[in-house]
Every structure is written in C-alpha cells, then in structure tokens.
Amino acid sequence: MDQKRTNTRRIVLITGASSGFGKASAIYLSQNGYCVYGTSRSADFDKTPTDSYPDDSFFRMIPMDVRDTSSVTKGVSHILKNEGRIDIVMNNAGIATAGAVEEVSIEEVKNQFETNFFGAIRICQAVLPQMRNQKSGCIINISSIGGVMGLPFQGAYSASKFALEGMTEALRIEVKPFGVHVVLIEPGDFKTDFTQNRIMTKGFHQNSVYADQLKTALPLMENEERNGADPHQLALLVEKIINHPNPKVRYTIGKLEQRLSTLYKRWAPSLMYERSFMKYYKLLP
C-alpha cells in the first residue's frame, strides 16, 4: 500500500520547526504524507501551508511559545479543533547558554530550563489527555549527547537535557499502559543554527578566570557543530521511531566517535573518562 496514503491522517506536532531538526523533520514528514504542524514564536495562525515555507514542504506553522502555558494550550487546541487528534509530538524547541557555571546567573539557568525542560513538560501535559483517550500516541523528546555527558562551559544546557532525560524515563513508564510511547533522541553535532544561536552568559568577560579555557574549548565545539551531520538523518530516525511498534527508550545519533563516547562514559572508570574528555578539549593543566 502506498506510504503516503496510509499516513495521510497521522497528525504531527513539532515544536521549534522554523530551523534545524524541527524544520528538517517537518519537511520530510509532510512530504511523505503526514499532516504536520510546526511551531515558532513568530508564526501566524492565518497562514496556509504553502505560506509557511516556499519550498513545497506543505506543513502548517502555528504560533507557540513553549515557555507560556496559555500559548501551548492555544496551539494544541487549534490543532485538535482542526484535526480532532494529535498522533505524534516532537519536542524539539530548545536554546543553549554557554559560560562557566560560576558565572551563569540563576535567571539565565531558569531561562534555559523554561524552554528545554518546562517547555517539553507543558507540551506533554497538553497532548496526553487526548492521547490517553485514543489509546495511542508517540512523544519524541529531543535531548542531546550533552544530556548524558556534562559539557564544559555548557553546564546549564547539559543540566536541562539531563533533566529531560530523567523526566522522559519516568513519563514513559507512566503512560505506556495507555498505549503512548515516549522516546528520547540524543543527537551529537549536526549542521543546524545551534552554533550561531548559542547565548553567551552575561557574566562572562575577557578578564574571567575561565576566559582562556572557554576560548580553547568553545571553538573546538563550534567547529564540530559546523561540520556535523545533515539534520535530514534525524528526520529519517523520527519516522523510523514513530512506525516502530515498541521503540527503545533512547536513540543516539551522529558521528560514530560521538556515539561511542557515550558508551565510553558508561563503562570507563570515571577519572579515566574525565581525563580523556579534558584532553580532547585541551583543558588539561
């Protein structure tokens, strides 16, 4: 049977769909017969699918700020009113704050969590009543290898992704009896807007005691990001997950050495792993 015909009425919600993983997944799924709603803070309810992007992607963009519960509720209600259901959710909206833990403000950490962690919870809470009632659904939370490995000078970002990992593990168990799958994707470095959108903490300054270390490590990280994999690979994985009858808890995706590094952390003695990590980013004294 034709794939597009079988997937015509599968309704997908993707947060943060104006660029990166979200846009790549929205384009791919919409071109393969899924009915896709993407979100961004600057979108407009009145735009048609072809107004959203001029590249024949045919997915709808609606306004939503995942930091605002009322905005999330309004966006989800709009989809349910139009389609009657939501089958798949990809919690992709995210930001990254860079800087030493000592120098990042509590407000900056809260802002990091509002998008990456609390935003995902708001979406889950908004869609789960309907998914439970229909006894089916799939929620994919976009984490990071930074959610299993604390990244130096990205401590707030890693903390938000570690939190997302723990929440997802718990949620997965809670909703599995209702036929809802919850899955983590842990990407390594990909060619997205992540690098240019990174927010430097306001507490960082040229005379910081961490300045030399940060100026050494961050360019290495940014180079890996700029030369990372194509986001289309993640879109393919998303479709694989949503069509799997019993998906795994987590899927790591990216360059082989980055995927292996998560296994190395799991099995290597902690001090050996830490030394290797510091050596890689040229942070050894």
Ligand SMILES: NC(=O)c1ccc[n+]([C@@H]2O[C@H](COP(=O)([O-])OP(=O)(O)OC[C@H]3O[C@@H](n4cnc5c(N)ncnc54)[C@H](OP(=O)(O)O)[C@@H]3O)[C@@H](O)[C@H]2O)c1
Contents of the next structure:
Amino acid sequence: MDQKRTNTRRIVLITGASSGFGKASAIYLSQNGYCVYGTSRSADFDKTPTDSYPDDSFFRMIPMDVRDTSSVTKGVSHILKNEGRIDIVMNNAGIATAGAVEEVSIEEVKNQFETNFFGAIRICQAVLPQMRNQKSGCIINISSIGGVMGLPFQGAYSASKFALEGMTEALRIEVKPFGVHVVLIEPGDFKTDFTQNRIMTKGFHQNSVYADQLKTALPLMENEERNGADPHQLALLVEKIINHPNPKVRYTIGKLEQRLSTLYKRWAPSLMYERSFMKYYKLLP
Ligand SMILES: NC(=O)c1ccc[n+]([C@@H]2O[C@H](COP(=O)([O-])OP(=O)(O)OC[C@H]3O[C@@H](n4cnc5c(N)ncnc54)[C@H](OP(=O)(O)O)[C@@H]3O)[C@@H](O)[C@H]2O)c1
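Rather than the form predicted on its own that you just supplied, could I have the structure of the form predicted together with this ligand?
Next comes the full complex, and the chain you just saw is listed first.
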C-alpha cells in the first residue's frame, strides 16, 4: 500500500488518465509537485506503474469505471485512506458517440450520458463531503466546444456536454460557501485517442437518409481532431486554474478560430451563427 504523504503536496484525482488529456495532465502535474491518482477501467490497485517518472514524483493509476457508483466510491475511498484528503479533481473520462439523432438508440444515448454526465456527478458526490470538510477543493469538469454548440451527427455527445455545463454552473454556486471551486474547460480539437475511440451508432447504415451529410461533416471534424493541438496545453491550463484564487466559470482552449467560434455562438444572432456553422461543415443545402 502507498504510504500516506506527509508533505504538503496537493492530492489530485484525474478520471480517464490512461490517454489523452488525462494522461498528459497526470504526468505534468505529478512532475510538478502534485500527488496524482489517475483512473482507468483497466488499471489495477496492486500494479506499480511501468512508465518511469522522476523519483520524487507520485503518479498512481487506480481502477475506476465512472458508470459504476461502487467503483467510484471504492476508488475515492482508496485515495482518502492513503492521503486523508483530495484537493483537486479533473472530471475528464469521456467517450463520444456519432450518429444522427434519429438513428442513435436510446441505449446508446444513455451510455453516452453514463460516462460523460452521470460519471462526473458520481465523482462530485463522492469527493464533495471531504472537500466541504476540509473547506477547500477544485473540481474541473472537462466539457467541449461541443458543449457550447450542438455538433451535427454528434447530438448525443453534445447533449451530454451541455448537461455537464448546466450542472457545473449550478454546483459552482452551491459549493462556493464551502470554499470549493468548480470550473469548466471547453477544449476545441486536440490530438488524443478520442477520435479512434468514437463509437458509431449501430443505427447507421449506408442507405441512411443522413449518410451523405454524415459522411461529409464527420470526417471534417475527425480530421480537425487528428490535426489538433497537443493535450499538454490543457495540462498547463489545469495548473493555472488550480493555482488561481478565484477561477472563472469556463475556460476555452484550442486553436484561435475554435475559441473565437464559441464567442461567435454566444454573441451572434442565432440564424447567422447557424448558417456559418453549416457552411463550415459543408452542410448547407
Ligand atoms: N480530444 C478532443 O479533441 C476533445 C475535445 C473536447 C473535449 N474532449 C473531452 O476530453 C475528455 C478526455 O478525452 P480525450 O480526448 O483525452 O480522449 P481519450 O484519449 O479517448 O481518453 C479518454 C479517457 O476516458 C477514459 N474512460 C472512458 N470511459 C470511461 C469510463 N466509463 N470510466 C472511466 N474512464 C473512462 C479512458 O480510460 P480507459 O479506457 O482506460 O478506462 C481514457 O483514459 C473527454 O471528456 C472528451 O469529451 C476531447
């Protein structure tokens, strides 16, 4: 069992730290003085890390499936038993489902929400009693620019991130009196395993009435992800947020045009925005 840390390192929990944003943030924070517990569905409590990190860094992977409340409770209890506190949580575990809203099954939408939305709520409910008691904490919920604008043929994914945005705004106000900060990060396109892990709805077929549009727009989006920014950038932003005395509600990160597009969505007349969005993804009739 890991020894209880006796120094002043802050304790970090990152869900989905086996790749992408989670892994980049776990490595960076652990190498910069934080004690990091990352999660993966395939990790093992007893396994020591195989990657080599500097001697004074602390990064352990623990098993957790955010769709399962008992798995979340077990993981959080493990950290509290070892460390006695949790200072920072990054709700990062996420999946994406592709497909037209008409064709995606209710089961697939539920599965999407179980990870991206209910998973984040499960984690918040598990860590908040401790954070309230210690009168401090920072929860960072990884949303998406797809949580600001509804992405065609990724409606289930966007819906899960819109839900995460609403929950975060509410939670932020609820826990402010207890010294706990809650923040959203809205990434644009980044190069991670996210693209290859995207699940296409079983309801999609070549004769679908949506086939032409989907086959036009989705590859454009996926191409932007494959050529996206380095997830290390998000790790730097996470460190900035957790050291800010009064972090903002939301931080958008990514290529300039994607950051600007979220501003455009928020401020432009809705039909004007929609038209330019459709034009960008070659979806204008
Ligand atoms: N990449 C982008 O362009 C982009 C843009 C905007 C937002 N995001 C968001 O960023 C977050 C991280 O994605 P990424 O790009 O880093 O993708 P990724 O490389 O595919 O990583 C996803 C992580 O989530 C974990 N995960 C998936 N289902 C899980 C579950 N049920 N329980 C626990 N962990 C689970 C995976 O771990 P295991 O499979 O090992 O369990 C993996 O570590 C997601 O919330 C995503 O929506 C990504």
